[in-house]
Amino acid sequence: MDTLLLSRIQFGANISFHILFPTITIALGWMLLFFKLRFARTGERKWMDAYMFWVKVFALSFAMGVVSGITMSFQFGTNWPGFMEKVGNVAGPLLAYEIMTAFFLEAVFLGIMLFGASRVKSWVHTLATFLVAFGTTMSTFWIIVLNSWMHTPQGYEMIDGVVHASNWFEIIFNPSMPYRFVHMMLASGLTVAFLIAGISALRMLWGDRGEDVKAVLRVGIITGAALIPLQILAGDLHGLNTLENQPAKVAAMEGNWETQGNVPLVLFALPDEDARENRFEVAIPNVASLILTHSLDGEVPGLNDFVGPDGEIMHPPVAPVFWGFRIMVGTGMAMLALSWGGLLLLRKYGASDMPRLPLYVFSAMSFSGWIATLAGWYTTEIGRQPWLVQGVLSTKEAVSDVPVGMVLSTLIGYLIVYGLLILAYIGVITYLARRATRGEVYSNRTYPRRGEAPVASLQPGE
């Protein structure tokens, strides 16, 4: 293992940490404002219950991210001085704009928006609800516009070996990034849909058949089964984009070595990328042709138009592109079987009757979000080898000469506590739905609804 490589796992490490987290925040933020519209609107207290107790979910998973982005960015200059050197007249503002549009947002209202449901007029927490999670929506569009160029710049113009911006419409609105947002963006929905439906079934399977649970599990539910769908096409037109764009990255997804017509659609491969094919492979005639092309003898690019004339391999590497496509898809067949089950299960036995059968499923898949982000980002991320930003700058170009010594043990220790942090965060979390479920989180508050002028003063023992 040299350097390269230890970086490149270091940087997967963290980013992988922390996008975890603001796949939720960036959703959840806009169900927290559903969860305020509807009390404002109905008065119903189960909505303000649902919002006492999911709130305290996104300032944690908020807390988690902000920190763990923090020393995700120390490696621009630790591990990756190349990059700001020579794309830092791009990349550098782009995170600039995502402070100025979106922490200072976020930093404002937050306060407001956790503490300040019973101390302002409910038009102000609603505000600031909304306000917050606009913020993090802004946030996802900064770094989504980042990271898009990164994979199809434009926009830019080399002037002594670095990249300078010559038009920041384009660059901004490069090619693929109205895909990959509208993408990540479902994908933040779906995570917390099926988070919230999970948690809350996992309540009701101990015992706990209060009003906002059951509303809870609904929407979730109901939210999941909205957006999959949405998911699909919206991954189907990013597929066409990133065949355009990064025929290698395909390539690689579909496990397809020479480029013809008639492609199958491989289910299972091991590719070897020694012998240059995939061993023990299943496969559907034609199919791969049919969804990339919508044509069943459409041309597919081959691995094989990637290798220089000297053997230099210039296509990322397979197996793990080739096995994060197949897993963010099958998780996403699990999800759109297990919320339109969800939905004939609503229709037939209403929340308070769900069979628990189907509760443990939607506890199982509580975290399931996580599973199809991570495996999509892989998909994306290592796709994109062996360039750092495509054609412009390659990874190795960027690394820094720290010692390897250097990097292996700091790499050990992300580890370590990214590890311990991800079973704090889940133990947390179950902590709050147990004492939601012995119904020791709420307290007799009175919270203001619209037009109401907020509670004066705590209530005794508060």
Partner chain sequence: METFGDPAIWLPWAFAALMGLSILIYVVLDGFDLGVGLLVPLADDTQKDRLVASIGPFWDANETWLVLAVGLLLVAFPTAHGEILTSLYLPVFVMLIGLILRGVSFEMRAKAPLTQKKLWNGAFFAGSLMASLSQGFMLGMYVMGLTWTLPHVAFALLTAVFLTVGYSFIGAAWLIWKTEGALQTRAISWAKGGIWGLVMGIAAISLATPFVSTRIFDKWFSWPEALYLSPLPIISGALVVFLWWQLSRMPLKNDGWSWTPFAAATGLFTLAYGGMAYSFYPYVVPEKITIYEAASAPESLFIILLGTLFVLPAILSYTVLSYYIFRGKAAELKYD
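If the structure you just shared is the form predicted alone, then what does the corresponding form predicted together with the partner chain look like?
This part shows the chain on its own.
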């Protein structure tokens, strides 16, 4: 193992751990705003109960996201100094705008959103909730802009081997940005839909018959069922965009070695890069051509086009991209089946009398959004290799010359901490669910509706 591979694994581990939590908070922020607004409109207690339960999950996820995000801003320097040296003039302003327009907004109003309900008027609290949700979305926008630019760079010129920005509009609205942004926002929505449906199903299995649990289960199933077709459409469009801009990635996703027409859709295979062929291939004829070119004999690029005359491989490692893509699509299909099945059951039985079997399946799928999101990111990020910025900067040019032992030991350190924290995180969420099931009261306060000030709850000493 060399510093390059270890640094890649380390960055991959850090960013994988990090993305788990924003994936939840981006959409959960909006979901909390929805609960809060439903309460303001209907005055039904269940919406405030739902808010109070999920705001705790939000607070925990947000803290995990913040602290793991701090790691990211340091790792650019510790592990990838070449990145900022070469493309800093583009990446820098984008990161700066993320910090200034999003991070502070989220972080400051989070305090008011979490602990300020009794100190400010109800509408101020709702506004704080909105600003936190808006902040997470802004943050997604800027980081996706930068990430997309690394896949499809434009709007720059090279001066003395360093990238200089020449057109910010082109940089921000680079070709893959709209697709990636929509794809990620929907991924977050689906992750949260299945998380809230799954945890609610778990509570119902434990015997919780609270109105809030049923309401959240319904919201989760309906949101999931509504978003998954959109996500499949967005994913398809994103794939076509990738075919145009990064054909080598698509070739690896499809496990297609030769550029040709009538390419089959490979369902299962073990891609073998040494033999440059697929082993144990199971495939449906012509379907990959159909999906990618909308014609049965359409030509699909092959991996062998991306081997230099001297044998240098300029396409990504095939197996991780190939499998990452299949795991993402497979999870998405399971989500489609479950949410639409859930919708039918909801119509037939209602949330109260939902049979136990689907409840088990829903709770097993609580964190399915994580799997799909990670698999999707692996597909697109490993699919960009050997480039760090497509066609501009290769990954090995950017890595720092820190000794192998240092990278390896810190990598092990990170992995241990991250492993323990993920276990603790899932453990605490189920513990919160169990405590709520036991009927622990979230709050004894009577909540004011729109515009009323919570007079009774002023703190002593004010």
